[in-house]
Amino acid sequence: MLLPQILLSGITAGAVYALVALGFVLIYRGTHVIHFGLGEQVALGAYLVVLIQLYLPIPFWPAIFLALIAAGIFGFIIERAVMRPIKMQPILVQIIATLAVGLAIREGLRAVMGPQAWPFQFLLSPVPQSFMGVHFAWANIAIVIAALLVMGALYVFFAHMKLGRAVLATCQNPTGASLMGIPVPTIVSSIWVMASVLAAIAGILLAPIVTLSPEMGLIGIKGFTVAVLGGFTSLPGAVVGGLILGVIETAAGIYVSTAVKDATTYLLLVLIIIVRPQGLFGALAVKKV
């Protein structure tokens, strides 16, 4: 029964790393940016709550909502504060700016949180249940069931929304949709709010099952290795890919030792960018000189 239980624990995992791939990638697509800092928004998503919930006396799922909101604002003070005043920049440049918030991030949460863990509460009991020889738990089934809601979210509202055509248009030609009356900085900000909320909501998944410390934003590196399998241009690629190196990094914990499961993602990585560099849904770009 090693098969089911693989493929179980390894949506698992891959739900939530496909969440920050879709991050990446909103970013990269409207901005040709990688963002490295939103490994840390991820962490920070978790904190929000937790710090809400230590200062404001409300129960855990308004906590959740405001921290949500909280994170939009902040993609959208990066954004405005950082990105914009730099985007005539080198793209080297940008990047740079990336992971100075990344590390910003960081060592504020370790300024003022500490670098100790912090419990976080379930969304649903973490009681081990068995059926039919495959372990698993409420709380890891509710956190695919929550993904999965995300992201079918996302279909209906870049498909059959306007604002979501709009960060289509933007994100597949900026000066065309500019020139169709699309307020680009505007999208743009906006693309930046909905990928610090993915984040956000990552993070509030991923907490329960992992120690909730500032080093928990590294999750970015595996987010980053889906992007990449899937593609860095295909919000899709970005899905299948989460799922695939959730159950990769599954079986090479369960066959060959927990130890290489991080291992794996780097050497995923290190095996896309030399055997398909374009990603399972991207496309080589043929540049003319």
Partner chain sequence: MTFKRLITGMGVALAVLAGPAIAQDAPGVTKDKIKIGILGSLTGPASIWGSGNLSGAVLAFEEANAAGGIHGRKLEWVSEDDETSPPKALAGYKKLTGQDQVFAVFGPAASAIGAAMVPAIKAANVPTFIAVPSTPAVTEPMVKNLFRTGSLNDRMQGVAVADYVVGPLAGKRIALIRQSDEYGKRGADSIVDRMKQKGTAPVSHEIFGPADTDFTSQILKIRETNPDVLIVYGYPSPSAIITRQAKQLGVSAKVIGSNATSSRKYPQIVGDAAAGTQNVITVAGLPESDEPAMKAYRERFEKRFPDLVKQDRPDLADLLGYGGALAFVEGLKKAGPDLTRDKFVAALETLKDFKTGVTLPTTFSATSHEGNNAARILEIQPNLSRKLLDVVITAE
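All values derive from a computational prediction rather than experimental measurement. By rigid core we mean the largest C-alpha set that fits within 1.5 Å across both forms. Residue numbers count along the first chain shown, from 1. What changes on going to the form predicted in complex with its partner chain:
The rigid-core alignment places the CA of Gly176 2 Å or more apart between these two forms. Ala137: CA moves 2 Å or more between these two forms after rigid-core fitting.
Taking 2 Å as the criterion, Val167 counts as shifted between these two forms: its C-alpha moves by at least this amount when the rigid core is aligned.
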Second form
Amino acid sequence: MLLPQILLSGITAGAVYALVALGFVLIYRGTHVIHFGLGEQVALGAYLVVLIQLYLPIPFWPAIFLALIAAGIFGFIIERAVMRPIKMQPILVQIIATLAVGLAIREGLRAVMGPQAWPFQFLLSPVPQSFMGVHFAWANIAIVIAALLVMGALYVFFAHMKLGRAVLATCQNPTGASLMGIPVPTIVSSIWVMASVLAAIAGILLAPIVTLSPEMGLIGIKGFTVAVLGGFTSLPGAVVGGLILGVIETAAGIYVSTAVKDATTYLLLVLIIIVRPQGLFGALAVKKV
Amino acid sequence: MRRVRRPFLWWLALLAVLMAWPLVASEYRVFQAGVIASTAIMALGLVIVTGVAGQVSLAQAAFSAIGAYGAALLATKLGVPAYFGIPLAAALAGVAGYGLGLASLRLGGHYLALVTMAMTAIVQVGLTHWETLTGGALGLMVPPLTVAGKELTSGFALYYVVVPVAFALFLGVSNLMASRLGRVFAALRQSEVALQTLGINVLHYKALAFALSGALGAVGGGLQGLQTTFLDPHGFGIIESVVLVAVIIIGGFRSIPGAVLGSAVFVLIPELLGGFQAYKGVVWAVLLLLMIVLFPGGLAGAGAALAARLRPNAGAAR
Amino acid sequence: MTFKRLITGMGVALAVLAGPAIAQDAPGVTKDKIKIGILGSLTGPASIWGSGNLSGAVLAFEEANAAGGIHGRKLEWVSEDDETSPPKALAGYKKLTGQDQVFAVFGPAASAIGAAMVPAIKAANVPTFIAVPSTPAVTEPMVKNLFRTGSLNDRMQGVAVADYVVGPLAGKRIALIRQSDEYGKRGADSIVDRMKQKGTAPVSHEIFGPADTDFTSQILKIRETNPDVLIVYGYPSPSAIITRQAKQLGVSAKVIGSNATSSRKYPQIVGDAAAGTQNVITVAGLPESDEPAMKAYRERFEKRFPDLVKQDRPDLADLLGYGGALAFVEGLKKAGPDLTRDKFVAALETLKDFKTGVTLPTTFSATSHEGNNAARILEIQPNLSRKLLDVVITAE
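Compare with the form predicted on its own: the form predicted in complex with its partner chain:
Every component of the complex follows; first up is the chain already shown.
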């Protein structure tokens, strides 16, 4: 009886995680790095809009446009100043570096914008709607649509666009790619710029829903979880994984107990991973001897 | 072929310095040094499992929770003093670690990270929810360590408990990692397949690495519980596990002394940045980034490079 | 080889760390200065409270100095950041009381930190004044050198909210949703206990995490019980989402929030769903109001901290910090020119109904160091402005 509502609400909640997870997959497929600061870049995207509007008397949509450009530049700087110098270090070190980047963003936002939450404008209406007894709001549905659109766009990018295929080639075999004339450093930079813009878009969509505060970046943990669940290299996996996690969480809260919702969710995740270690859509990694 | 006497003398000298130092330092600094020591023990566990054996672990906060809560509960409910309680909790954590290691059978890389992360989350929810046992969100008071009728609560007194334990553990782990076990762990990181072809039970050794990390995490957690006197489930989450990984990265992640260096950096440097007020967090994060970029191999690696440059005729490096 | 390096490195580090171990004779008081330590979370999740604690203290102390000081002595202060971490708070406290030898400590500013530090504060026997956090652990049981005012302690807030909801609000079916941490648990436990005393109980009691972003399961379960009042006890971010989602999912109950949600921007963060919701607030007036004492304080604040204005401050934490610091300074004054820690503690205990114009009046005694036992209720209007209701809720 509650099932349709659980499904819909779970899907809209999960779409939030999926949108962040897509960013993880993008960076991972492009560079093999897990960007633990991605959640903070998501928050940064929304904060940039607020910041721009604080100092420039321009309306919301131009501010968004400027914020996306700023976010892309920021991603470029991160890649050049932090990731490029350490690209030969072990992966774990690079991951911790992304963590430090996230920390810098979070504390920087806290210092400049203050520790309290900021209001943020909804892009689509949050007014409650109801259809056949199932409640929703267009603002939440927008997230689902956005996740699907981003997934679609990235899919097309990797499968059909020259730059996308170049990215995949670079990631699999940098030497080979560069022998083929692919400008590897430029490719890597463009991945970071793309992911940063994607994160900013996610932030702008999510901020009114999850509340804009320096802590908003914590959503990165859920995004990471979902990306792993989906197989970490699979874009549809990230989206499906997110939707599944959202539904599992909601169902666990209702059918088990809200107090142990988190534990139940993680237990189920562990079960899934043990049964299917490559995640839902990932390919089983074949180790070359 | 190893010169046994010289390292031994250095260890002895170190111990002497460590034992004498608090007599000339303030209570505040001695307290901090004690916290560095207990953090270093937790970090040491990670050095073994993630640094040497190459298995990603985000479960260290869960193990330190088992140690801290285990010892505190044994003391409050059963009157078991901490010097038995902490080793008991460590044994429990070791068993849990072994179990977690077995889970690595089919998992590697980020899947293992997720499962270890899940363990931390589950333990944290358990601590928060099992209110009758742990006090739940309201926290748990840690009964002070009483030795010969005297309560040891000052930073000064606890230093003389924590630091010798840390010293002994570091000495022990050092020797362990230089032995065959250490070589197996290092081989795990470099090539599991090669190990398997040698007929070594890879799964058992992976689990053993986790078990050691768990036991050390619990000892560190139990000791730090004595220092902070109050346990809150909030302080044993995924973020705390991640911070410990960052500690060993900064220290130099396969390096045993690195665990101490990384802990010292994380405990001391934020305080030195106090002048930046609200901007302290950003400056600290930027400093971390600088350390990562400028010191591949962490601080221990930087130290090694410096030493190598100062003694160009040193014998073959290890 | 590594060990040798380790030793030399440690030798250097220890030499740097070594500091004076000898205590001074008069802790923090000289002929013309009184040294105060300010401890709070300036970074980390509780920085809302720590930064208000600091701003309030700085403003009040500077004003006291400008008015000639306290019996001829100027206040000087040292600020320590505890990074919302209990071990760092302990270390910071030891530094202030041991190394910096302050006369008294103003802070800490976070409930979890305060609760964790009670044994250390008791052992140090340095007067410690808490103005912002609401954990009952710092005043129940009473500690001789520890005072708290400003906030309404979470146990008392639970009692007050329960009384208000059952009494003036006349709720018949009361649902409760609270945070899983110490803050939420204390408030909720207290509400449930008080309701039990009054012969009733919540029709549902759901739990959430402070970082959660979706509350569908909690709200659906609450909806099943058909409540007319929904008490939300948690931090601003989750409370905002809950308020919105409750409306979205068809819960028509009246929403009552705790004092954590009483920030100026909260109505905008929630959006239209906030209209008609109420929450507890422990101030004498709204910081954005034009009532004379509040307006004057706001102007002084904006002049002193111009870069905080864009964050829509002063806000609750700033008010609590300032009001508490005023009470603190009053205690120093009443202790007289021959200032000792014991006299300061005794002087604080003589404060009766001390008004600050921004926070609720403070009353201490030899048996109670809980300065405030009252709160106001504010309601968010349809145009999302805030209005203080004519209700004052009190608790024992």
